[in-house]
Amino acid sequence: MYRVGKEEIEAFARAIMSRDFFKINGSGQEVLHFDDEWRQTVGARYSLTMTSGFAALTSALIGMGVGPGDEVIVPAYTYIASALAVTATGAIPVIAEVDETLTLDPKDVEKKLSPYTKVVMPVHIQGFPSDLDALKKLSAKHGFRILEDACQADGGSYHGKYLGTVGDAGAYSFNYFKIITSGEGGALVTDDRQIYERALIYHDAAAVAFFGNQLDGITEPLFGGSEFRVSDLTGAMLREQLKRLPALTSDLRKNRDALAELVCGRGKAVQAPSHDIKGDCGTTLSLRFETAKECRGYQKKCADGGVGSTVPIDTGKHIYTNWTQIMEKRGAMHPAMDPFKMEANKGLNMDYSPDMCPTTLDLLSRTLYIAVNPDWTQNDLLQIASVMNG
């Protein structure tokens, strides 16, 4: 969490004191207002607030008609939730390399396309924009849908367009560790009416037909789904957090750029490339080294000087080799519900091995992250840079 204060407390109290904070209500309608405000902010036709980024990814995949017999390409470097959203639909995640920016490599995507590829899921990890132009060209050529996992990229952009709105649908996360937060939460956005209608039904199948007029104008038939609905307590906090987003992204980018100016090109620290550095969220200064040994040496120097840093190869469930449920092919508790055991998925690309994405593992071992604080002062920046340049 970057910034929170009395505004969020007052919004939360407002929702509680209404004594009417179920999502569909006659009082504050905080969730419905946030849906509209988020939609307008990012420039999408439809928005649905949910319990998590995973919920949004899963609902979007369902909205795209993904299920048994389908493959969804995901990057080898992303949180495991990206891959688990695929197995939640009964489909098979196909794991592809990342490029120098640590986002999905379109060249490897093209190699791994098959007649069963229904969706490609670029992940804007750490707020780094993926190569969406290249992926859209592949989509036009091969006919797959693009689902942007923007769960670490609230407020990021790609060539002037908000991340999450360039593909067919986008998913965001608002959990505690994200740019704006409600503790837990997420959202799906899309311009596609069919994806929206199916996601609406799926994300709240137990209540959407029974509260309010949520099905007015909906033509998709009702079907069994899940329950990812949030209350107005979540909506109220998100509405206040959204007001903070422009200043947050501005300050993060400003401090990222200032630190990069002070340290990059001095010694062995080189800033990693970006597909759109201006649209990058600015949460992270990403440094690239020639060898893993150099990277570890620089990390130790930072640690000795009190500057926190992370080598992304160490980030556990963000690395495909640590996706236990995927690598060991246990996609569900009951065998009949496990996509890895479904007859419809026989012959699909699930030939996983720890060394299947060597480029990704190499890049992750030679990269160092410095987490950026939007509230750093000039003195803070100078002090951090003196350690890094020492």
Ligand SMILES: Cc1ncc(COP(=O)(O)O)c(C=O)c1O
Given for the second form:
Amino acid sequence: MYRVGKEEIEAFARAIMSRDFFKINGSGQEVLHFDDEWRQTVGARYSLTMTSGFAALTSALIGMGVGPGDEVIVPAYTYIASALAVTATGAIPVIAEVDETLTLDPKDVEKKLSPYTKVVMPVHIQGFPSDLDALKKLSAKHGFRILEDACQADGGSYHGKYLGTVGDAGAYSFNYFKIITSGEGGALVTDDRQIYERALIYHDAAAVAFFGNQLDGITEPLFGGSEFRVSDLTGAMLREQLKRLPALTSDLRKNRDALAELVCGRGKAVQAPSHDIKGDCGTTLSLRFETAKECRGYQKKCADGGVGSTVPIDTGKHIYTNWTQIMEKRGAMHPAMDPFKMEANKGLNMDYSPDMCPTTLDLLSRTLYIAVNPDWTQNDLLQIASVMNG
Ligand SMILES: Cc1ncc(COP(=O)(O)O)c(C=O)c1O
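Condition change, the form predicted alone to the form predicted together with the named molecule:
Below: every chain and molecule of the assembly, starting with the one above.
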């Protein structure tokens, strides 16, 4: 969470005082307005607001027809929810290396493609854009679909297009830790009518078939699904947060660039490469070192001077080695529903081991993140830089 204030309080009050804040009711229709505003902002045909990024990822996969018998390639460095969204559909997550930018490495994706690969899921971790051009080329050649996990990348872009809209579908999170937030929340975007219709049915299986005219024009047959609907309280807050997004990303990027200018290339700090630094969300200045030891030394210097930093190898469930449920192959609450035990998944690539992605582990051990504050002043920047350059 970066910025929140009286505008959100007033929006909440507006929704509460309407006494009519169920999504489909007539008065506020805050969620439906947000769907439309988010869709127009990022440039997609359809947007569905949901309870979480996980809900959006799962609904997108279901929209793409993913299920038992399918493999979905995910990066070795992403929050565990990306991989759990795959097992939630009955499919198998195949884990691939990240490249120097810490996003999915298309070269390793190519090595891990199989006749079962249905979807590849680049994750724009920390708002770093993935190598979408290379992945799109692979997808055109091999016929898989691309689901962008943009859960950490609200408002980021890749060569002028919003992250989440370059592949076949994109998922965003609006949980408390994200760039814009409603405490919890998420959204799916796509231009594909079939993905949209199936995701619409899946994400709100009971109410979509009962309230209002939500199924008008839908040709996909109804099927059983989940309930990931949000209320107009969420919609009202997100509409205010969205108004803040342009200034927020601009301030984050400005401060990231200003700090990079002050510290990179001095001593051992080098800025990590990016597939599009202009489109990168700016939440993080990512520094790369030759060795893990140098990285830890730099981190200590920062800590001694009161500057917080994170070595991503320390970020727990963001690293495949700590995905207990996946590594130990317990993919569901009941053995009969566990993708790792399903007959349809026999022979699929689920050979997980802690040392299967050594490049990822190496890069994560010698990268240092400085979290950027959009409200840093010039004085703050100079003070932080003097610690880092000390
Ligand atoms: C990369 C990534 N994917 C998916 C998710 C899931 O989002 P949510 O917590 O909204 O379900 C997160 C959330 O932290 C995330 O960081």
